[in-house]
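Just one chain follows, in the form predicted on its own, and it is written as structure tokens.
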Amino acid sequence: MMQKLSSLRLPWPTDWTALFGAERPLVLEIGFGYGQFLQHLARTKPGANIIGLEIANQCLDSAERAIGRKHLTNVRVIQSMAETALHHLFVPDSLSEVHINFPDPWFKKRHGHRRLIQRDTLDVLVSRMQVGATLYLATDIIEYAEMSAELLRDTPGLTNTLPADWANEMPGRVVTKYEGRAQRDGRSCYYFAYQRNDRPAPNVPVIKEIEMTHVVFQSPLNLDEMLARFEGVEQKFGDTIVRLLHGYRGRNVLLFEVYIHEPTIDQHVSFVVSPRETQQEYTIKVGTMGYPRSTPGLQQAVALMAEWVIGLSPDAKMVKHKLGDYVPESLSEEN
């Protein structure tokens, strides 16, 4: 049996050689649905390590019961969103291919954010391609092949390696069970191949984790009296939203169910309110669940929680903190 792996337990970067147990071409599927383009890149690329993301469970225990019942082992599944693997598992230079097939074109423009193919997203791609390496991307969405032709022709990193913008068969592809579907039909396919050259990519570092964070405060008010005054806090930091959703009461804790949306990972943790042994101290601090990662965002998330919890009372103030960067300015004469 597979250990499962995910993006939120992965180190940031994976030493993928040790992962595999052998040093070989990175070759990775962005969205692997059921993974039969999966499966057959582990068959024809047997000397290369083969890395499938996707975020779905039933598609991820799908395509690693079939890996296993086929004795699969250059290939190994990974629940991750695509920005989150590329910003925090792979370093630059480090891919020899990447395949992307029929992505959700996210057809309603408030959830444009959301598609693949778009400027951040194909610099960081650039950014962890070697040259030479080559990018495939299928959809049979004309729409979105024609977003996508604009945005890869502006992209100096890549070079189109087809006559055209795209071609609308490509010889010698496995056909996917999506794409199976969509020949049946009658839509249209569209296929783009490029490739890495030698330009300078984007400088984009790997995202690692920074020092995991917590905060200690006095308060004259006592854990029921906190619950009782929490109503739910939502904040936006720029790119990164951070709401404090629920409370609850445990038997000598708080517990709060806390959601951190960055640009590059979303989180869904909680947060622990407990009593220290000196009288009228507490710690906020981060708890297991979640697998929660120690990124900015989950220090604003901290620092927030302190602002709203010592701001119940003006008799309550900062002890210490790691909050790093983010501390509150209501907070900082505190410290």
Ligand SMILES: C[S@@+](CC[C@H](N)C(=O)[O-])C[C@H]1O[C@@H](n2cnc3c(N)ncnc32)[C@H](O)[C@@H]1O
Second form
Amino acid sequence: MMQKLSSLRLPWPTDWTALFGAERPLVLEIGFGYGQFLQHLARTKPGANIIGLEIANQCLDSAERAIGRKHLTNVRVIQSMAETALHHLFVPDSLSEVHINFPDPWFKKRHGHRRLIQRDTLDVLVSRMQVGATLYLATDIIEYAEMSAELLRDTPGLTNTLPADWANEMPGRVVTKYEGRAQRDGRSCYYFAYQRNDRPAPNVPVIKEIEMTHVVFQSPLNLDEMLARFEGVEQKFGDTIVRLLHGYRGRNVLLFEVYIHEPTIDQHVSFVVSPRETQQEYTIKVGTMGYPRSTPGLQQAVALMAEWVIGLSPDAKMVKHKLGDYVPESLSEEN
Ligand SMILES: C[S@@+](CC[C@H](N)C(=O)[O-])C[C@H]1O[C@@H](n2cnc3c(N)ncnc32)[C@H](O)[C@@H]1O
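The block above covers the form predicted on its own; next, return the form predicted in complex with the ligand.
What follows is the entire complex, opening with the chain shown before.
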């Protein structure tokens, strides 16, 4: 099977015309589930490039198979959190239509930050919509509808196209899995349709990659001595969380498993510590495993690794680095 398209592998931003082989208006569905609605979009909008975002593997596989079986050539499914795709893949003013059908409600207050409809995500979404583009949202949960109505009302770049906050019917729609379940259980559905007006959108630039990072350091310790003292490290840098999780011994290297959470992207990558030809010198590099993308969080994680490993010995020191703005204070030249 071909490797899935993923926001971790696609170029930031993505050239959609090149990906589809045709320049056509972009229509986006977020969280397409088993993809009935996505296929309907592809069939009914042959003049558009249709993009579906999902995080669930099973949904991605199933939709991909159906698209192949039905020879739908104007649709692509992408493994991505919506937040990552919106910030990294799409440039401002590029989407002509957006659909969100039955987003996960995340009822509990402490899970509220995971909801798709929230201020920050709406801001980036509006910035990516062209003037005249429509955002369609459907939910069967009244609390989600009320919360969305309030947030959408407070979005200057969007104008409601319906006479009320929402409609309870949207004739002509193809019924999604969750919608069908709501109808069978007798629950009401709430449909929203907002159009991008010509008021200025929030300024949310595309987040591009920065220079790949590495560190060279000197230490009297050998690889085994370093590994023996590794206990895992976790640190918060504002909204970014870095976890140096596990260390492993390779033939002439140490390999570390690293998790990095940034507001727009989660990465699970590896760092490699390997000796250089010069005695007592080592390099910390980002391994290719996990397809790492060079973000500020990745630089901060390498800086944290350097700080930890150099901190193991008073005679260890940084030799050179590509850490941008993230040189830890303990390693800066004044120290
Ligand atoms: C309740 S289901 C609805 C599926 C489908 N739209 C329907 O109406 O039957 C929500 C879907 O959104 C996906 N999802 C949840 N959070 C997401 C995110 N941040 N980005 C993209 N997809 C997401 C889930 O994997 C799930 O398939």
